[in-house]
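First comes one chain, alone, set out as structure tokens in the form predicted alone.
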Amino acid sequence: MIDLTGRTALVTGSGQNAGLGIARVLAEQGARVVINDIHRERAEAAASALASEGLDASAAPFDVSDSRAVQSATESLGEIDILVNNAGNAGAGEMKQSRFQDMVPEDWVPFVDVNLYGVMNCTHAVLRGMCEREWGRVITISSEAGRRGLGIGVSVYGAAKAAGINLMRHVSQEVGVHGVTANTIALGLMNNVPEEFAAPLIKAIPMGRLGSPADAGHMAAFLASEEAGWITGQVFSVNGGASAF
């Protein structure tokens, strides 16, 4: 059984949605959670309502795409044992589809921003301190987007994402000899979409259903044990079966 007793986690962008799933599965193993958001009345409704339930949570509201936000909040929140970059979409922004050759420079900053710059800040801010004390897990959350291309006007999205990917790839080779491990999660079709966008959508996923909070919560809680101690530098699909590789 996962037992994450004694283990501090930082869930950044866990206000609300998969983020808000992972910070619950993980405080329900035993962690003591910290809710990150960039809202801060709904990092801190997040975490009251974690503690409202009996789970240990407190809220951390910082913006994951300013490296000295980052580094100043890490710093006050002491040891840090499991980093979940889950931060992601278009940051504080609504996330708009778009083709890329209709996009201007402008338009890629915030994708890029908290999909790429925030997973490299968070990483980069706990990283030392967990090789320092020999054990640590990094989890990141991707998605489909960053494994294969799709014709739905992502692709900046995707591309960042997909460099969140291989910044796991290389990180985990550099830091697995001080017993940490850096892995990715890359998350299929979730149930906060609108039904109109994923009605059409859900035939091809043979599982018949849309993703839920727990299901990317459940698949953190065991990249973060004991037990998956020798799994490093790997990517996981979770998405109900929709792509088979």
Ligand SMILES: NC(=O)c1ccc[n+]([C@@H]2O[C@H](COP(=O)([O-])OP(=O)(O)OC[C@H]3O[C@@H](n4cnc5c(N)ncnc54)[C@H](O)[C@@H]3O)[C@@H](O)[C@H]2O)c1
Given for the second form:
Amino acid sequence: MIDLTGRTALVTGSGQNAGLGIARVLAEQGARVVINDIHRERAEAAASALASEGLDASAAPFDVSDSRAVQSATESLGEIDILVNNAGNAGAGEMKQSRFQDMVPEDWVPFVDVNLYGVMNCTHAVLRGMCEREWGRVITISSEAGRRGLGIGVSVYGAAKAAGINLMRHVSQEVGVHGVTANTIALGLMNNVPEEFAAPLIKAIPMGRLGSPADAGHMAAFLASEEAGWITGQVFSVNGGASAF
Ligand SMILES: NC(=O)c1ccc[n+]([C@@H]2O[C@H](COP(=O)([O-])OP(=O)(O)OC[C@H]3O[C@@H](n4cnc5c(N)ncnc54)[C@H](O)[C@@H]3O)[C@@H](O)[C@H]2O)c1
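Can I have the other form now, the form predicted together with this ligand, not the form predicted alone?
Up next: the whole complex, starting with the chain shown before.
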């Protein structure tokens, strides 16, 4: 059913884990995928791995939080039909958990830079072209932490993830008339989180397992499809049932 042949998809932060899973599923459905990552070697290795499986993939290393870098990279890439804003967590740095009251303002920057400015930069760079061509799909990867309060030391991350969700909602209202959709996937706990972090939380997942890159990829492929053309401004939880609302 889902056929993305002829579509070009830019997946940010797709050098590994969920992003790579998303890029792989989109490519398996026929898309030409562009693998972005802030780490050049990671983007190139991921693109080579997909290409060696016979998939159409190329690498485009740049920092999504650098608006000028995003602008120049997307100009050189040409027409982007599908954008998946996947780059997130704490950006190029380590994802550390900390109570909000124990943080200082400098600690907030990497979370907001990648999870909000990164999404804004990339969406802004491709949106005009999508509207002119009267077709486009913007998909932002958010988190359960962007939908609700969690006492696990991710307040600023969660605030930036919530902002990404609402950006998609507003953008969807502006571009729907041009055949462009903007949706969010709120991922639950994925299988790349450290064991000690996952262990106490996995009990709250009715499906009894952590999410895989393919789980993220299949939802992204559906939202990228022709068939999802009347779905916009929505948030879809992909979390093994961890929050049934
Ligand atoms: N892992 C989880 O449990 C989980 C849960 C909910 C939501 N999410 C979200 O899903 C997405 C993917 O998470 P993941 O754990 O697979 O990510 P990850 O950290 O394993 O990989 C993200 C990739 O993005 C790249 N990246 C970071 N900053 C970048 C930047 N400024 N520009 C370009 N590339 C950049 C990194 O180099 C890395 O290769 C993120 O948006 C994350 O917030 C993850």
